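Presented below, as structure tokens, is a lone chain in the form predicted alone.
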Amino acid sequence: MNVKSDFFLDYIGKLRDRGVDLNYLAEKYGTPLYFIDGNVVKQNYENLRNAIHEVYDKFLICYAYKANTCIALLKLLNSLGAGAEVVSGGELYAAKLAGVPMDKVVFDGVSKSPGELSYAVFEGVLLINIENIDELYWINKFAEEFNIKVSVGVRVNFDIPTKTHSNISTGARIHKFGLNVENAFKAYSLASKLSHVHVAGIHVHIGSQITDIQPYSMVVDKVLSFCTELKKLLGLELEIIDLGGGFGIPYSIEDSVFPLNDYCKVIEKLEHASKEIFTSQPLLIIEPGRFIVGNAGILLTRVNYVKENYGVKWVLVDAGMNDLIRPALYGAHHPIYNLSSNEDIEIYNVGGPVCESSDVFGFDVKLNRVKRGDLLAIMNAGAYGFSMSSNYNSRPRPAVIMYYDGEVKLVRRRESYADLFSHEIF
């Protein structure tokens, strides 16, 4: 094994000294099988919400529902105090099965439905970021039904590049997201013209998996500039900044951790200027998902077979880029164990049995020796793992089970194959 400290040998390690068998959860519930640790959930979210309060008073974690969107997680996260971020009608009814309360939802999103921007102003979300000028015109209607006043904010493209993954950068002209500054004031003129929209915010968000804080301070410079230009031009003091989220999680040992004490640097730098821009003090929201929950989740998988093609030595596991689509859709590097081996250490890429080449978790992993039958474990496959997964090939997806204040507990069912027919009509 690598020479340096190995905290996700450790994490498991920890599992294990706690009486949590991974080998023997995937016997009982089989495989391919999520994990999710809510005592990890915990932790992290009371790490962040701990920090920002130490520099911000007035502020919402919100968190991100495109990242994991597990019921039992959600209920978890409700009753630790966070809000949501939705993007989604679905997204929306998910929030409501856990129990959120609806004044602690945000709904984003760049391309919503007539019909979930109907849904939101029905159910009364705390926010609605657009990122059309045309939105502003169905919100205004459907609010004019309901006889309620809808609060808004606009979701701002200040340019602002990331080092991060170009199908995860969000926040650059290039991208569809947001609107630029000439737009967003337009948007922010026409909404406050409007009969039932109240302009209360500004949106940024960036990207995700980010580990450089310097975005984040440009960021916050765009956005205190702006809302001085929109006071000062429009007349108009916003009540919500929402910055987003994006932190970034190490996916390796050799990988950066987010500096969560310099971002909240950061955070005391809005803090103080927020006193010269605003009359009172602005709700900040942020709206993490990753940072929440992905290094909570681990995809247990069977080894099917192990087989050597042209000096190459492959393992063939029973989860698939159906179940995981990371590896295969942005080249992600999450790191695989044998926990049923202490053998010498051994080179193999590792794939499933979807029909794509593609469908690859690894190559030249470092693997304690393989057979068949052994039980792999990919870690930080709480975020985007099971809510980007499909039924590619026609594969039930796997079954979610979650570990929390000592126990363990299956919170979703393995899909049979009646599941992945039961919507057709022959």
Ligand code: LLP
Second form
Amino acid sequence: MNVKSDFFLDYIGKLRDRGVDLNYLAEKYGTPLYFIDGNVVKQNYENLRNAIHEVYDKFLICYAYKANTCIALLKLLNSLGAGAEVVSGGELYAAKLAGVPMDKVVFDGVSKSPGELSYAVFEGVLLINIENIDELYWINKFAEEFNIKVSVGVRVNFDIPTKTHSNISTGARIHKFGLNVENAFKAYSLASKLSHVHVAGIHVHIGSQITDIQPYSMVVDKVLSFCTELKKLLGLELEIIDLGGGFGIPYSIEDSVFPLNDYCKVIEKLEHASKEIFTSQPLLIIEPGRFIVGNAGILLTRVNYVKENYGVKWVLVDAGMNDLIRPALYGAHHPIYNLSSNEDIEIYNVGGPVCESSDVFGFDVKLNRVKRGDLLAIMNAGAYGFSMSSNYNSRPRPAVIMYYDGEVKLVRRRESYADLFSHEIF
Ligand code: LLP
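Can you return the structure of this protein in the form predicted in complex with the ligand rather than the form predicted alone?
Up next: the whole complex, starting with the chain shown before.
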């Protein structure tokens, strides 16, 4: 493989052309350091929005907050018109901090607490997607207390398997998510009888990092026939179809790109068929996370040591699995580059400082010869990087900087040792 000609490296080159010097930024802000490219976020969002717009009029892209909740990023997406998909009280709070109008917020979650449901009802979100019949009683109770009617959707589990990592597949019968068809019908039937609940939508999210279109096509077929039955048997006509997220991105130059054109054909099918079922076009919601921010983030890390152990060359860096857990948790591949060297390529294992053998960002990584102090870029770290980070090994989490329209800003300061213990009572 010719490492020089891949698109990750081309991107680093383009950043340099735009005056974004990652080496300088790492010096200035220290490492480990998360870099977010707001222009890439904007481009990803607009590509998706424009593509869907070609085939469906009434739609809302609710960015999945769990991918990255950096508030500056959320504000940028809000300014572009994106809504929010949130799955906790904390994410709802983030949406408020980012100034997202509540009628663009969808509240999902397989085990929402009564407190979270009450918060979502109080804030007046666009839609609460339930996954348990009992949620309906809570929602109705809180809605009655606040004297409002709450729009509710039901997440249906149609038993659709996906070819993705088993930890991030969510739409099959073995998963905890959603309600099977029979129970979903019961939920709709009950919801339609509750005084403060408005039956509004259907929700399906089958998994993450999906790159083939077939499961999405299945989802749309199932949703359409489900809606037809719902109308026939319960006389209910839904107003919102929420197809979830899950669009995959390439993590290596061999990976395929999400077939957006084919996805749009599936949406077009939905558009045509829905004319037969609905009196007015339902609002289509999609909830992409990774697709919007995945390739817009880089984790910059400094090499602490290079050593050879039993014939294996190890590069030991200052970022760890607590900063980016995807390789340790899913065996995920993130391309890595040495930003400090043009010397010959050598093969290394790249490990972090955490006391776990799984704290390795890559095995047999091809890097320009590495020496102590070099700066490495771990690519595609925009989604599920910082948002899944922790303080394991009592490591303060990195600073985050964001580039947008020619300017780089510090958008999250590096945590201090004092921050680590600021909640302790002793
Ligand atoms: N909607 C719901 C209900 C979800 O559960 C998720 C992701 C999304 C939307 C957004 O999915 P996306 O478009 O980002 O694929 N930590 C894993 C990914 C877990 C995804 C969980 N749910 C990873 O690092 O790959």
